[in-house]
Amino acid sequence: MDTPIRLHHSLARNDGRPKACGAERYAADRYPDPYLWAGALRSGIPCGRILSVDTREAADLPGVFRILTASDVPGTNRQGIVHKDMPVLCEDVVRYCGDPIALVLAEDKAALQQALSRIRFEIEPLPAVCSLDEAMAQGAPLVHADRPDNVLAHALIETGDSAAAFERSDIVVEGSFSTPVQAHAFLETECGVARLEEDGGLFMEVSTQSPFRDRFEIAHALGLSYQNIRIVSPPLGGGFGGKDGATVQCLLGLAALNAGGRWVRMQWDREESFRAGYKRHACRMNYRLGATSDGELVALDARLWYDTGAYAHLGAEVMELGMEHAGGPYRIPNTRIEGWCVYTNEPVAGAMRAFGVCQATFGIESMMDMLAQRLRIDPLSLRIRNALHRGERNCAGVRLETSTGIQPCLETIQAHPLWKTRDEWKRQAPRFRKRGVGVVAVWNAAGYGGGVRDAAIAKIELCDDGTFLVHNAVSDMGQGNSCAFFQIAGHILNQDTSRIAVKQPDTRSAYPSGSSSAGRTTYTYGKALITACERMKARLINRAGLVLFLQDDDGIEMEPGRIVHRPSGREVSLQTLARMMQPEERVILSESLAPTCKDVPKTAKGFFIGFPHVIFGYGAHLVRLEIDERTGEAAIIDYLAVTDGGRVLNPAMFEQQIQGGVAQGLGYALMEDFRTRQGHVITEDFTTYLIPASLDTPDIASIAIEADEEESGPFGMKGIGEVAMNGPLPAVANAVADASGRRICEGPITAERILGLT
């Protein structure tokens, strides 16, 4: 206590104790007394025409309060962040196995389950397209009648003259790659509570990454005024993008409208979450890469197909960001990058950590190793030679005006003992084992990108007792942004940990600040908060000067709990000041707006929003692994992640973010494989969908590169929540190729694939 909080030092998370003790309250912990249970009846088939829905038997069951179908939905009955093509309740057709066709309100869960089993419905199965091949086949059935060829989006990036550049390339390498569907697998499944308030407004407390945008989605779908919708977002038990967009929100809102003023609670069980929740896009890629004989990259041709499932969600935007990163953090003057986002009758794909980039990174980083092998040079030297520098244009033709730290990341790997001793380490492999080393360069944009206003409004309040309350407006899904805000406010106001608190988003008391996504949370809201805190500090010093009868502000300083005039030693407590000030004087608001590209090249066609980006995080990863020749099992022995995230606000949290991203990426690389069979989910729980546990996760060493501070960021930082996710899959693939001589172009890289059995 009384030790002021400082930035750039490790500080225990402000929410660490309640979370460690089990005292933190999540949306899943909300059980209002009394409340109704709400649950959706899902189609169970990938495609069909609804012929009838008979709810009479179910409605007569004891404990059943109400059963709703599409005819009960006011408003448009359509939800979706950008493309509103997803019904709240299906009217005439179903497009995937998780489509909801009825909503039940019941007094308890047993009654709810019984009612769901007693609803009789008839669906005429229709031909389904359950893969990219089926969806893109000539004459394929259409998932949406207004989307010819099942294409949600098609876009192109062209720089220079790639055809001519390939002609003059000394070496051209080609490869085809595919990545699997990945589930978010968060601890807290999709959930929330809702009710109508006495004034007729809709109140909702829900596990969401975007409480302010939820109001627009609910209002549009249910025909309500968004101003009459209040959303509270408590800390999330994980999100990773899977709660960016409506999950339970519109169903809960519809339930509350029909609950007679009672509370309604909805929580998907794990199986429902796997069936109906958003997923990472499966992707297929074809690459060609051309270079001179001394290793200079000159040409790239990349074609990418993303499977968005039954509804658009953010599929087009995911594809576009993947395309923007398809050439890696390299200088390639001639590129042709083409992308398609395709509808299928599969579960809906959407936002997930790295937002389409980790798929493309697998492609380009595999190609870099293939090129290095052809050139007979080490893969790290090839990457260093072609690494982007500030002022150069990236593969999308965008000049990099912000910090660009990929080269120092790669050079840190080059100087590290894990790299320098690699040959000796490989020679010492035990009997029946082979060892390999893989390196990759990664990058990931931060922020929404061009065409979208990336803004935040921060609010800080001096409370009656002289403490400060930060009204966080962007959800903390576990990444720790509330701790960053806690630290920023404490540092500027020179307060200790007992005098700062952070309140999680409430649309009634906070102000619109965008979603918790895109690596933009601490950057954008943090910038607004800095200004708010500085204004609060100036205001309090001014008020203290009035109280102390001082002619100017010279020598007046803030200390924990008080303001002191150094020359005289006189002081006034913050509590005294708070009681003297009017309520409106004790609140400061401030806005921030993320920078946008002012020199947009005419290189992109077919992009709707989100192009180009101007701020990127960078990294270089090294993995050393060992393959058991008898079983094909790959064991990660060492993992090193070097990251350029600008200046680090909290070293401990920085390291935790990188370790979390790498751990999730290793799951993607080695085991996570969400499977369906003809549109039916067959990995429906954690007994069949495996994610890394503690014993599966190696020690992950993290090094932060701070040589290139981001001038536009809060205290020089930039977001690193996503970049670490991109490294593991290509790094493991490259290490397996190094160990076994066998390149695997399809993820995940399982023992069966290493042995060549699939």
Second form
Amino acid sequence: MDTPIRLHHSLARNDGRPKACGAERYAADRYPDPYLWAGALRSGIPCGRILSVDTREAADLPGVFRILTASDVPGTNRQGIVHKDMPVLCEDVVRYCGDPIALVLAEDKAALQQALSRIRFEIEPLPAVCSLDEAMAQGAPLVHADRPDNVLAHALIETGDSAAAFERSDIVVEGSFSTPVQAHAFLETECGVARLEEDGGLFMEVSTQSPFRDRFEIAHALGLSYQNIRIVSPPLGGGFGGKDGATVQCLLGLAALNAGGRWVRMQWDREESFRAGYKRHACRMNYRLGATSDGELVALDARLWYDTGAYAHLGAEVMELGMEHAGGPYRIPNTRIEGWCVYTNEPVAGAMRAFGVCQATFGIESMMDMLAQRLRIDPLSLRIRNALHRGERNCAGVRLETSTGIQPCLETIQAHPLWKTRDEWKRQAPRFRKRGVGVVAVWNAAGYGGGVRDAAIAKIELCDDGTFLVHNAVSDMGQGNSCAFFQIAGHILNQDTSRIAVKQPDTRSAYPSGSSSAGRTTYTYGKALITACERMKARLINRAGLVLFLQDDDGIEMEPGRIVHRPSGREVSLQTLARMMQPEERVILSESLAPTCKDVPKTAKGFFIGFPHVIFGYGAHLVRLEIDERTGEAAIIDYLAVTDGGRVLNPAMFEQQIQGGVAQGLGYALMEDFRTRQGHVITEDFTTYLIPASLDTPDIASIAIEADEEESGPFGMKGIGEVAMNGPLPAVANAVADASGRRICEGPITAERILGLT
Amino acid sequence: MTHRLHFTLNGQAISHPCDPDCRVIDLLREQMGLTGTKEGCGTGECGACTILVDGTPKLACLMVAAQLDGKSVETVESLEKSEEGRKILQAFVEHGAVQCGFCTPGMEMASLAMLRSGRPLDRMAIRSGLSGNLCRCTGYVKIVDAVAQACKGTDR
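For comparison with the form predicted alone, please write out the form predicted together with its partner chain.
Let us now look at the entire complex, which starts with that chain.
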């Protein structure tokens, strides 16, 4: 018999085989026949006034179809998720080296490249601010004339009375920290295809984390009706936040409007992706932490400055989430957390896995070890002693009413051989090597937070042939939410793998369900899907009862491909049933809304949206590393991540997410450092911007804590896509301090920094 | 300038008219419709476009079409046709070595070359063999697991 799909075990991903065979079609794999290439000419300088753009010579080249500048853009020519300050094509000024000033449509790539090199333009350079320091200096040039002091956002969290609490603290530790810019470095660069359809509508197939929001972005920027825009989002070759927000969308839409009905294709090369794609915010932090002599945390003062680059994108929201997590998963009754998000003439920062949180985690988790050292207690005990419990208020003053599993995570580390044998292991360090162990506690909110409705509309359809189709509406960038939907539908409808399919987002057939971000995809859409599947099941059982002449629904059950009346053994196939039902009867829609905080404390000032959050994933990480005293190189020997993500729907996919998050975090910890020089990108390929390869990454052990299931989540789960990213940087810093006595407060923790050379 | 190239593609003899300076990755993807071979960087650093040419892993973004003349070329689309290929496919799917899947074809082709070499492969050797292929999703653990599984019982 066909085995029905079950939750809570490691079912192989439904998209695994097509991806492994090379049969999956990504946006990058679309080559409509024929099509025009679209490409942007970028400013190449960080700040200046556009004096002229002369496209005549380029336009006359063979193979060049059309060249567009700002005056060709209908609509507002402005994009941006919350703050619409980013032009599709620059009109008068450029604010960073990747700012686009012309868009070329050409018959082939060679003609495109030639045209891009033949556009003559004159930009009068203006004084640029290329760092947080320069942007915040007295009288600094303004990146946006309407933003005094280059401040995009400024906010404050205050709980209790931190000034008084510092007064009565027995011990106060202080530290200043900074984190680098990180690039998403997904392997599939920003890309898509588009064309105007015969009815005048715009069709686009694009590598995007937010197909429904893309319609608003394009409609607003280009003055179109959003109902006339259809977006299809095939599986993404990675996203991590870098495809949350318009990348190619508005340029591609503009190109399609001017292509005479032909297909247009745009794909950034790696260099353009580094220059013009979104980045993780660089951050500067000043911390003070006060405690009693027996290790009880009493006061926190944290100041955080985030560099948003040339445009707002999600800068303010990133800063706010970082502030909400600045105190770590600890009970600190008196906090003062102040944040600034600052414009510079640097590449645009935006969403990236652990959205502002991994910066602050570096700060607080370094401080915890500094405090433990002063108190002469072990850093794990200090964390356990102060770990948040359900019902307590977090550092933002919000009472935690949902699952809060940080203590069991830390206790699992405490009981683990990698921790228990640490002293002996350190003593056995080979010659010229020093060994160190670092532990951290991490957390990360799931969901959009207050003020933004975190909703989804799921759709399931019984097809003509008796199989089921889930219309996914939240992109799968690799995290596996579509497999979770596959499992949820199969589990509830009691079907085997051959009878469930998942269609990736298409704004024409699916319904708005938010973005693929914020650890919310499986949670929010999954909840809606559960109800849709339950209603589908009830409806089909009812219809089967009609067909089988049964008085009521008692004893009728779904089985793979059929519905059976147990007492009599009579049955009807799903295919027969499907053919008897009207098409609209075979579709069920259901909505869900994530919970919001019912008792919002008056602790946050200057927050616009996204405060507070009520659901958090938690984790405790342990790293054991070895430093080569001669070279300063740190080799990661062991890594253990213990995670509270509620009940696990698919253990293998859970591990994938944790191991992937840790690897990306180890890149952030040890090597990733997106650099510019006077606003010019100098790490624009994989030889200058290094990400971890197989030899840089250790075997990463993952343990899930499932005791505390999240009652509000689908089958008890909560999102864990981001939390693992937060651990490695502070864990490595703490282990390096343990090994060498040298605390590094600036990421990444390179060999040069370990040797004290920079 | 068009030349007629003769080579074997996934076991089939091909005679194809094309610009000999055309990049192999464009030849495969755009002209032949074999989009399983992915482009991640275009400069030979990420390994996503790894193919086998006369059995040796090569980067399709760094080769021009003329270099294929007279050679035997294997892409990810051929994996299902051989026993070794099927072993690798199965192991990648079963072990959850696939997330976004964009690095997967290149990883699998590099793995196929390792498997065929018949060398004994411990986890370190597997990591070495995959060191030219970047993955941004998985953290490599499950990929190494998959290759270890595929190579098990291979005594050639």
